[in-house]
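The chain below stands alone, shown as structure tokens; this is the form predicted alone.
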Amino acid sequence: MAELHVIGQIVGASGFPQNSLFCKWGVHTGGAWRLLSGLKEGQTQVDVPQTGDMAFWSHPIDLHYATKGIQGWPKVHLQVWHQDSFGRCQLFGYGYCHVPSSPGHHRVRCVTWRPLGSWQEQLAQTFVGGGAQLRSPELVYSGADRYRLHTEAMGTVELELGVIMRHFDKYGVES
């Protein structure tokens, strides 16, 4: 079987309206992919930057997959959350990006967005907090239903990923 190693980190995030951010992440693959080692989901710590608007997490990612084809190539999906001084958490954005399909070191910038909700929900969010969330987080990386949502752009999450490919040539894939 062909093997894919993804070794890297979620560096951090910038461009969000407030600081004190953390990230929930996961990796989604197609049915032909099998995780041999590593965690396919996790959560970073909360970072409150002292200067600037970049929240640094340096959260490690170390995955080892086996597959017989490239269909269902791995995608990293992200949820960026804000934690206020009372410990309440508010969703600041969803995003996803494909793991690069060429070997080497890659710097990936993943843009994020969040659902807007109705004008009543937006007004309540301004005064009370909270906000609209997806009922099914899988909508972030699959299906055409995502394009029917009313959203607003949020910040960017930066990842550094090292990709190592092994035996893909035996399955008709040039690397």
Contents of the next structure:
Amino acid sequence: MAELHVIGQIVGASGFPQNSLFCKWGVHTGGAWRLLSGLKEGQTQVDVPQTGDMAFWSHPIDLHYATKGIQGWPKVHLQVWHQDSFGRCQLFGYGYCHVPSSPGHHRVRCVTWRPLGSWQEQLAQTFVGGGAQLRSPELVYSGADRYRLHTEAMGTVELELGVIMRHFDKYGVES
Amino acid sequence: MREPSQWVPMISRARQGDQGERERWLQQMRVSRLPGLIAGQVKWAEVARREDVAKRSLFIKILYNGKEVSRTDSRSLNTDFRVHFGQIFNLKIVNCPQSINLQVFEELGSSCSLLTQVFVPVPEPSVLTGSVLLEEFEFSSNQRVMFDHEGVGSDVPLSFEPDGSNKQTLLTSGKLSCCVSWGIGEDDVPLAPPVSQQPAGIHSGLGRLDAVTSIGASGLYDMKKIGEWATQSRLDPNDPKNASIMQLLKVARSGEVTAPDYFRLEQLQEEFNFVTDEELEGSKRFRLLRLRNQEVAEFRSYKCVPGLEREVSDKVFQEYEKRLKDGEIIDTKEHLDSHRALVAKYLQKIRESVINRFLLAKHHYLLSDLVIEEEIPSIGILGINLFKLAESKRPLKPQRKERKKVTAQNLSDGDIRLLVNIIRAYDIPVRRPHSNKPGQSTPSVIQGNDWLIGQVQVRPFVEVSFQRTVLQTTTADGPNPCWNEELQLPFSAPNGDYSIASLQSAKDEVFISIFDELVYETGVSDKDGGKSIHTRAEKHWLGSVKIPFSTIYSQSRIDGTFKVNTPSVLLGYSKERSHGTNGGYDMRSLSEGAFITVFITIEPQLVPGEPIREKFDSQEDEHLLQASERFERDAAQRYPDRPVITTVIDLNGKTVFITRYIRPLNPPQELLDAFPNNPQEATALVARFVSLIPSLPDRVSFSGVCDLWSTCDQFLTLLAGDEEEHAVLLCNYFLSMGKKTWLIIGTAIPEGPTAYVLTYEQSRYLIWNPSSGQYYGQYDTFCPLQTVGCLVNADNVWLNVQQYTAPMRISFDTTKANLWKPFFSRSFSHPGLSSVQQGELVYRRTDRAAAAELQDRIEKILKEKIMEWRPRQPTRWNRYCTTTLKQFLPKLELSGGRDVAEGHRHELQSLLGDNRIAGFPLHLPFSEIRPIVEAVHSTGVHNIQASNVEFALAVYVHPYPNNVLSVWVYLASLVRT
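Can you return the structure of this protein in the form predicted together with the partner chain rather than the form predicted alone?
What follows is the entire complex, opening with the chain shown before.
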């Protein structure tokens, strides 16, 4: 019955074409994991940076898991959205990263991508915005085949995660 | 022609194969057919059929893992409807076998068509060449085939009878016989794959195999067997891969598929588990953490969870588990009355469903909920502030200043205090000169003036008790004392939880009791030269006001003069105001009883919960809803301090227009029969009946700011509701009694926004307080109703558009449009809304036996409690006095607590002449035992320290229809003089 604390924050995002951004996030775990306390999904505010390219959210993450196995190690999945001046929201990127598996403080950079539509859709997107979205966002972190998917690289989301592990050594997992 | 054909096995043999992993087959088939209809009888048609048969030939494709690997030669049908292939195919395989499929094709000229396909199970490793028998596989096809000659075709109705009756439909069907086995190598080693790799058993986990082959379920073509196997092998019914097999089973077994409630999403999980599921779930520490996270009431404010498993004791969960278990069991001990226990349970259920509905609504935030933004002061405010500079620093009449509000979440125990400012009281009962002989009432009056000067009338002080903290003011003199003292009482929230929801549901009440302090000299001692006088102070309860904490919290402050609930009989005290008339016109002479002026607030000022901004679905017309929204918005804009309600939420969470609640409803017939000739008395009795239904604020019961209106029959079933329900019921009763009645929506002290009832009789308006049953004239100074927002009756809603809101300064003439703005007017007429109330109320009969039983139980509990509160002294009960009191209580109930006091006092005094009696009856509506115990405790009768004190306690429960109970508790202390 090992325990894992994930403490940290979603710092912000950079490298996106626009910079009025917000982020929906969630943590996915396998069936062996039990959330003891904390919120495992959420949404940040919309940050409109005045200077610079990076949008800062500083959104706290504080999770406490108990686990009976290391399968399905928690992964953070992210969706970065852009809100324009009319209040319309547009998907800017999907990404995920595993929670670091060693204790300590980590800076994690999570790269994102977004699906590309057909050339007509891309043309429409340049003029009116919008764009293709995944029908099921699970695809972002599941290992399903994606070979038909065409994607476009977007910006990077920066996370700071502190990991505290407990009793993993009791079960032969060295940390 | 195509006949119903039959495939019959002829040979089947497996033979040794080549090297390597290989599978070998022998396949031999014979296709036979039924003899033609009757040869010879039909001539050319049969010839045509036979020619057609000769043209057609059959061959079989062999598919391994979905890919064609081989095919047989093409053979035509024999006359006995058999096709014989007799071929053996050797297959060398490199992939795990998943499926072996035989497709039967029909060839006609150069075109060929698929007749059917047969799946052959992959043989088990032990099935080897030479030891295997031919198996038959039945197949059929539902393709429709029709011919222009004698052939019957397929899926075509035909009849063997000459008259064409008894039609049958034959389908293409047949049998395929073949066998499949593993080859044997040169060194007599089976060429089957090793068993470990063979997908056998449920722990296969290789994932790519289909469900049937993965457990080695070859040959399971029997539906029953498949069903058994499906249950044994824990087939995941939710896996899309297994959808077809589950569907098959469902059809085969006519729907009774027992889907197991477990399945494995992750393979190899069990093998790598640190601990078992039970151990993980059974961990007390984890359970504690999760319950805390789920905000279960018992654990919500559990600050420190131990770091080690063994430090969590089992006791932590005991209470919680008990509560879970008690969900089903009704605790009759707590409620004393089985009906009320049921109601409490029902209320609990409604509460849960309502809370669930509001949970979502609670999470809708506005910007102002999250961001505090100071408003930019406008020019007007600036001007007022400049004006303030010229004000005197210490004005003669200081005003209370607004304080900053504090959000409740960052508070802890001891941070919140309740400030009670006791200012003054009026008309407190004064002591009656103590006369031992009851016959001497005349001399005492003569002595009156003399006694007045020499004796103390009354020495009252106020005791405030809240959450068992008791504080008191200094003692003042006289019946109109002025204390002007501030008392600070600490407040601790239930479970140490200071969230808004929890504060709202705090059920504690503030008791403000007025006592008289009596000082007796017990003796003079003459020690050490100096004289010391020993005195004993005794306090006698005169009356009390109770204010629920939830009211203070939602109002944030309570400021005003309340009527003190004085008992109808107060032994040793008189309420006559013999000397209050010496100066001018006295407003208070209109009302009876004592009054107290207090100011109560919470320090620091807490933010009360805001009403839920959620639109509820409604069955009202959209037009009407819009109009009511507009009406309320306009009213809020122009008259922000006048409460206006046009739509309310019913118990189902639906929006209902308010006038639908008003409808004449019959009061219990027994009440009307009680005073057939005196409508005035009957009205008072009906009001009394309504007031006896216990009050329970919605915000307490629903732990959120939502005001739910139940209909009258719901209210009478639940026997609990807040002011609105009382008011609606009273209003409906009055309507059926033929009175002109309105519902007043306004504010009152101490309850805040509330509903009262207005009646018009004998050319004057009466304002009824539905929760106390009392009525006030329009010009009564001590009417608790402070502002009138709107009036409601069955036809219309009127908004008060007059300059003032106090009832005594406004006119109640709703016909004047410049005083009362109607909701339905000529431009928007009343659409004929039907009532939500049931046409006639059915009342349960009064149950005297149950009331008598309850009476005994209450008496027993109270006696036990009083003895418990007096742990140091013996508590003696005076039976003689008790019986006298018991006889007196029913009289009090009948008269409603009036006019009998004097006679009773004389009676008591004649009986117990040489005792000093202090006592009073308490009257309460019955809901549960706790409020009764609290009320008795707050009177402090048990605190008498005298050694020779005796007590008398009598309880009387008077039943009213529909299980409404009126409880009288008469408590007296007797001290022998």
